[in-house]
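Only one chain is included here, represented as structure tokens and corresponding to the form predicted alone.
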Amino acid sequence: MFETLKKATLDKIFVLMAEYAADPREGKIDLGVGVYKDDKGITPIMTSVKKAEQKMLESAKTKVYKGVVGNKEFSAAIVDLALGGVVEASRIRCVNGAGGTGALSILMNVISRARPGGRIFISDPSWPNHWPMAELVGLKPHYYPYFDAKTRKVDFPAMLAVLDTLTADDTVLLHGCCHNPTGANLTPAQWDDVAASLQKTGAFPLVDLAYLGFGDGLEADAYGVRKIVSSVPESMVAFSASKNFGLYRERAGVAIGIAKDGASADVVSSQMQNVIRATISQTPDHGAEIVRIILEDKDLRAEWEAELNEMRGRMQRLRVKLAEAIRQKSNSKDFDFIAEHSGMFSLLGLPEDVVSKLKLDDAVYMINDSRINVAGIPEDRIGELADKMLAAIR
């Protein structure tokens, strides 16, 4: 059986996260794996998640299945967190899915149900699961233009340019908020461009909403999604509550499928069901309770926007820091776009010889297109951080 079989390619960051594990230097400075770190370096459970939890613990009675669209209640929570209503509900249908790739996961399946073997256009760079994901519903991927690496900004022009030529057979994947890997945004005159262009192509958009609140803010990173939903009649929406609550490991995410009116939901449902029974059966419940609790408790909701308003000034805080240094110690400007960006991933445009050396030579991981997570930067070594970079440089 298996002689037939070649080792398969491992995930990068994976194997980088292995590297940095074995590494017995002391000192070393893990920009890999995109987890959130507090100031000790430490991925920390939210005191609102340890609240919701105990509760949870103390009134929950049983385990049983709670059925294959999941848990509904925080399905209807994460809709209203991240819709804002925007959407007519009876057009609105989800299913749990294990984290934000499970939900991806499980939208793939149906759009290549919808247009077997259909083109799925994906942003230039994106996160390095996108593709392969694509390809093993079956889907063809294609890159837009995204990124400009000489400006460090979005190439929106070149971006639109391409989203135009789309056909009603295409879908295209967007960036919720926060881009990964990049970090750089579209603003929301560039979201209403390309809700028009949606409309005009009949292009079908699929919205990877892994970062709401790590941006701009939970209303200001709304923008996008809010806007391309409910500019066109049909969409879907892949929502991951990893990193926004911290938790990772629970693997609690959303798929949201939004058709043009509740007959055609309730297909998109159905086929939804279809693949998580297919697949998993069931979905996980125990990070989404955790949310659902959090959401529809007043106090415990007030106290986890205060933590993630926490997580996110401190993650732009750092990006100034290094900024800032990199600058004073270079008298250049070339690394300034680190502040300008948001969320958690900046992409410095080192080439790879210059991330073997940080490696190597400094114990400084990063992945090899030189994709830093902000939030892994120690505050306290940003000075030392910048020196080992330019060093690295010249």
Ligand code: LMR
Given for the second form:
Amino acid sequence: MFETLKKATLDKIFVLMAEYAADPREGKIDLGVGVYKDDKGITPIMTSVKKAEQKMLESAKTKVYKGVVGNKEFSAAIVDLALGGVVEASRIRCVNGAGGTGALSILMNVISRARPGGRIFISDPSWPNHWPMAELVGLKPHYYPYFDAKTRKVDFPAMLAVLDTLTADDTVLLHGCCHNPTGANLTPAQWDDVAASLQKTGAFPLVDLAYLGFGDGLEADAYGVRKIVSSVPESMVAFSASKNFGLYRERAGVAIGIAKDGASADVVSSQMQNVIRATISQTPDHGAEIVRIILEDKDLRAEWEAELNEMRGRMQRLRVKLAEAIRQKSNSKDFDFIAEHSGMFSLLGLPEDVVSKLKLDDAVYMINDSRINVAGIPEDRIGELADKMLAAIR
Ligand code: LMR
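For comparison with the form predicted alone, would you give the structure of this protein in the form predicted together with (2S)-2-hydroxybutanedioic acid (LMR)?
Entire complex below, previous chain first.
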């Protein structure tokens, strides 16, 4: 049977991660996979997470199934955090996802049941997993323009022009904040325009919210998603706790369906549960329970927010320092955009041969489209990194 199979293409992010791990060179620099790193280059377990985990271990009495919707209190806490009460609770239904990707997969499956073979519009460029995920459930992915490679900003007029042509049968996948891979984000006024466009066309919004709190703060980063879900009768949101709680391997996420009324929301919930049962039956609870404990405990929540602020501040500082170093060394403002982008990533706009030269000659790893994870910039070697980048470009 297996002779009928061809070797599948693996996601470039995880291929690069394996290449980096196998590279024996001292001083290699990892700007690849999107995981937060501290000043020692380590992806730490947050202190608030450790404390919540300890509490959980001490009080847990059973590992019995929770039910197909998963940890309801975790979902409710995430809905509060992300949506801040802008939609009436009676219109919202949630299930846990196995991470943000798991949540997205449940939602895409439900969309595909509602619109078999329907079109889903994805930003150009986008996280490399969006396109294959859409194809896997039978949706037809298309791009909408997003990034202007010259200005390194969002090409908003081009984006809006395409969104305005969509129909009520189409789905639009939006990055709620901290756009991956570009780092270029919509302003509040642009979010308002996107919401107005969706109201006009009736296209269905699916918001991927994987980096809440990594851009400009928890409230500011929630502007876009709150604007969208409060402007249209039906929408969906995939929330990930992988980055902002540092729970990557625990796979904690929430799939949120928002319907026009409670009866319709119940149908959406039944569909989401049906997808879970037929795929993984029950979602993991370890990370979900940790997040629930943190968000329901005043002190732990304050500690988590402080840790999150520190992470965001560090990434912002690294952006400014790298942009400054390149400006000083090259006497040009060509890379100033790194300090203007926000979130975990910036798309540098380097050709693939330069990216490959940096990897082979200098052991500097970034995704082949020249996306960098700014948290991977080694703060004590920024001058050296700037030199290497400039030498590779010349
Ligand atoms: C990334 O974009 O690097 C992260 O979201 C990790 C992943 O799952 O791709």
